[in-house]
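Heads up, the chain below is alone and in the form predicted on its own; it's given as structure tokens.
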Amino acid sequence: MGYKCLAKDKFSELVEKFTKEQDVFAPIAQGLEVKWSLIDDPSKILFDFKNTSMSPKGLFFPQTECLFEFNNNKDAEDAFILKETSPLVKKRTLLNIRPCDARAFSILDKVFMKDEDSLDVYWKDKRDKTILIGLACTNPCSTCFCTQVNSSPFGEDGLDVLMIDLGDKVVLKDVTDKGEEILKGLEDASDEDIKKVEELKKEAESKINANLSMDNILSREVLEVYEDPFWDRLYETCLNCGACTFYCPTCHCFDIQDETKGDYGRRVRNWDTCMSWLFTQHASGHNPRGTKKHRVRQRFMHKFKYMPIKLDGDIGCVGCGRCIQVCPVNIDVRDVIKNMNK
């Protein structure tokens, strides 16, 4: 492992060898977001953003997914056959990544790919046909908090290729065997390029300036935690919008629907929300979390103590802080976790 060089203005180069034989994803400019996009021209990748509006879990893991086809007319020859969707035909790459964002999906395959009787296929075949070169964050956001949660602006973990922008060159820095296949033939950074990179790391992690600990959420019974009376007032401003489950780039629940159009069929699952009453909604109409306070405790205690439990000690957040960004009553995740904590 080690650290290589490539000039901007080359930067494209690399981005065309991708694009000859993959598709290429990246944060672009829309208007004021930054979104991920197929890019089909370097020059609208962007290097100077805090990080895009949405994760890209939703190119792994899709709003809506056709899981496989049937069809109902009894005369014909696939009649009542379950027809599994194609896999990914074309590999992928996904450049400028933030940390934060790779790291979310190494706590996902955790819960997608826990072992062989639990493996979600469809999960499992983009995640094999994906690179990941990530873009260091050397200017985060004042919500962002990674630090806290076992990461870093400069965090490698879920990455195969780690970049820091140096201004007129990116260093670049294999992180697994895959990134050590893209990097060859660029040529090796020199020992001022990595002492600088040290330097924007240091300066990167001391602009976070959350101070949280999880020693008490992580120790104490799920129970305690779970009636702790601060839940009480804590649920009252929530709206039960589901606009912080949207934007989390952990948040995994989906709902399972069958759609039919004439003989023709489809089962797709669809993200859903802890926040929805709907979503514990039993058939006999009995609701286990009826009651928005149930909610929202549902929520944070899944993330800070039931994940670690069931995760090998992973949290479910990764300290991006889109939803403190995004909550239309401000709640602040970082508050909650204080609270917790006590």
Second form
Amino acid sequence: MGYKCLAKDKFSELVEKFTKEQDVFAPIAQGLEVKWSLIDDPSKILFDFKNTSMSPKGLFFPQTECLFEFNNNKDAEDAFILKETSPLVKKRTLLNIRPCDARAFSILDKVFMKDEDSLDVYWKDKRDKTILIGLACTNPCSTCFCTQVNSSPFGEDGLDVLMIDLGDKVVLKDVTDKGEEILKGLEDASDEDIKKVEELKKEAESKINANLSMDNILSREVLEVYEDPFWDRLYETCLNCGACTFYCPTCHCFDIQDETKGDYGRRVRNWDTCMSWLFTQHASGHNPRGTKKHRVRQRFMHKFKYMPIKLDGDIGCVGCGRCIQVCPVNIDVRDVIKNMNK
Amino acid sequence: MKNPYKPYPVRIKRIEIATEDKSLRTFEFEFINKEDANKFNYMPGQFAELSIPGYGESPIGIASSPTEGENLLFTVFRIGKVTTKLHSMREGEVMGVRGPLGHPYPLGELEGKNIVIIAGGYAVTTLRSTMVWLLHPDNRSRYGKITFIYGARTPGLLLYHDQWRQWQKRDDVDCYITIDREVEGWDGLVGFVPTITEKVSPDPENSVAIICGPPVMIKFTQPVLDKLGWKGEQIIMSLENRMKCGIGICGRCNVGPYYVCKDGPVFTKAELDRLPKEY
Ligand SMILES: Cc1cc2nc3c(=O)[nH]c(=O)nc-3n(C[C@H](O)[C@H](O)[C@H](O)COP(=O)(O)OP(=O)(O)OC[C@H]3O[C@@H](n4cnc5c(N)ncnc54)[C@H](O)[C@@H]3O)c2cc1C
Ligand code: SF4
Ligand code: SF4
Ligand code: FES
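Would you mind generating the form predicted in complex with the partner chain now that we have the form predicted on its own?
Every component of the complex follows; first up is the chain already shown.
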């Protein structure tokens, strides 16, 4: 274990080593946006960017994912027998993933792979076959607050390797055994480089000036937080558009639907959102979360109160700030946390 | 690795129109692969997703008891997409069952206690399972007094006539079957479930009540039990929320931090009193 170092002009060689046998994904510039893409040309890989507009969760939990296929012809011998879709053929590497987004995956592992009876095989397959090489943030956004939710711009949780950009070179730190394997043969980083990394880390952390406490949220009774009058003010402006939930790296609600066309049929899961009234509507018409207030409150209660209860204290937010950036009516999760923490 | 989304293939062995208005049918399924029947280990109170490729899945309480053999019984109300399709299916057709899901009633913990079952309408399904299980010769002696109170609007809307008529003949069960209003030809009890419960006035001493029914029934039965001195810890209920995954992942069926599918559907009243009323 330790810090290694690689000159930037050699970086492409490292990437090509992967692309030979694997699918490599990384953020690249597309128009005004930075998006996750399959990499065919390593020179497109970005080092100077804030974060991708959409989180990379779709690479493990696609927006639409086929779970089963079936023959929809009732006279066929295999009519209506569900056949599992095949697992990933190729291994994958995600390059330059931000620490917050990587951490979201280790939180979601606890949701998708809770125990043997509820082990999501589709999630596990992709997780098992993917290596995560992170890129530390040296220049966080004004909306970032990872340091307030148990992470850091240099956080390692969920990563196999953490990279730090030093301009003409990168410093690489192995986090897991898989990471150590990848870095084998690379030159050790100098003491000077390591010192620089420490400085950059301190500097990056100090740029995040949010000051949030969660202690009271965790200790208050569920009903006390749930019934707090501040929700009445908060929900009014929300449009229930669901943008926050689609952009959020830890939001993971889904719907399951069957689709048929002629003799072909499939069962798919699609991203869903707790902001939709249909999400909880019973067939009878009764709706346990029938109002906008119920639904807005659910999103935040889930992340900051329910998930910690269920996931050994893990908060369902990594402080990436995407929901703050995309909300059309400026609902700010930091403001919500402050109110929940009264 | 077991895929928790994959149903076991089953064949519809028998279909019975369960109520006179034909809104409910009881389906008996047999597993197409014998070894699947062994894997499907369940207890009263659990449910399963009935899966019809091309239409989708619906969570339905298991109405049979494991003491009745390998086939499964479900009684289904026709209301939406999947349940309407199911009502149009015939004996012999093939579909899927995914489960068992959720936690059963804590029958193990209830040994030595008196059990009062209060049911209204078609929410009685998993309570049929419970009664059959409790009254089985292997189990009956481990429990105290058993009281069964069950009501529906009319005699024709009462489910499981054959079963409760047998239970009425036994001397080790107090069985009260009631309908809302008098009708010709009915010589049994008349009155709403809460009223009958008040007349029966079950003693809370060393007892547990399991209550399933429509919200109004629960709303009016509660004060009756309160007056008799029942505590929240002694009252067991089963919740229904809209579901998809059935295994605590898709995020829709929660009541507070708990997923009805994975942590429920069985909760005590005391537990529910500490949670938002999102059910
Ligand atoms: C634990 C549990 C036990 C149940 N037991 C029974 C039973 O024994 N008999 C019975 O008739 N009904 C039971 N229900 C209710 C039954 O699941 C719904 O009536 C049924 O899902 C409606 O499906 P649909 O496709 O016909 O309706 P649609 O309105 O077309 O619904 C579409 C989909 O939404 C979901 N959905 C809609 N309403 C509900 C609901 N109330 N609960 C859960 N999911 C819903 C299902 O995934 C359904 O396939 C139970 C529900 C739960 C949660
Ligand atoms: S809740 Fe907002 S800040 Fe937190 S992880 Fe989701 S999108 Fe990022
Ligand atoms: S993005 Fe904003 S307006 Fe849209 S659902 Fe989320 S909080 Fe509401
Ligand atoms: S049905 Fe998916 S979480 Fe309960």
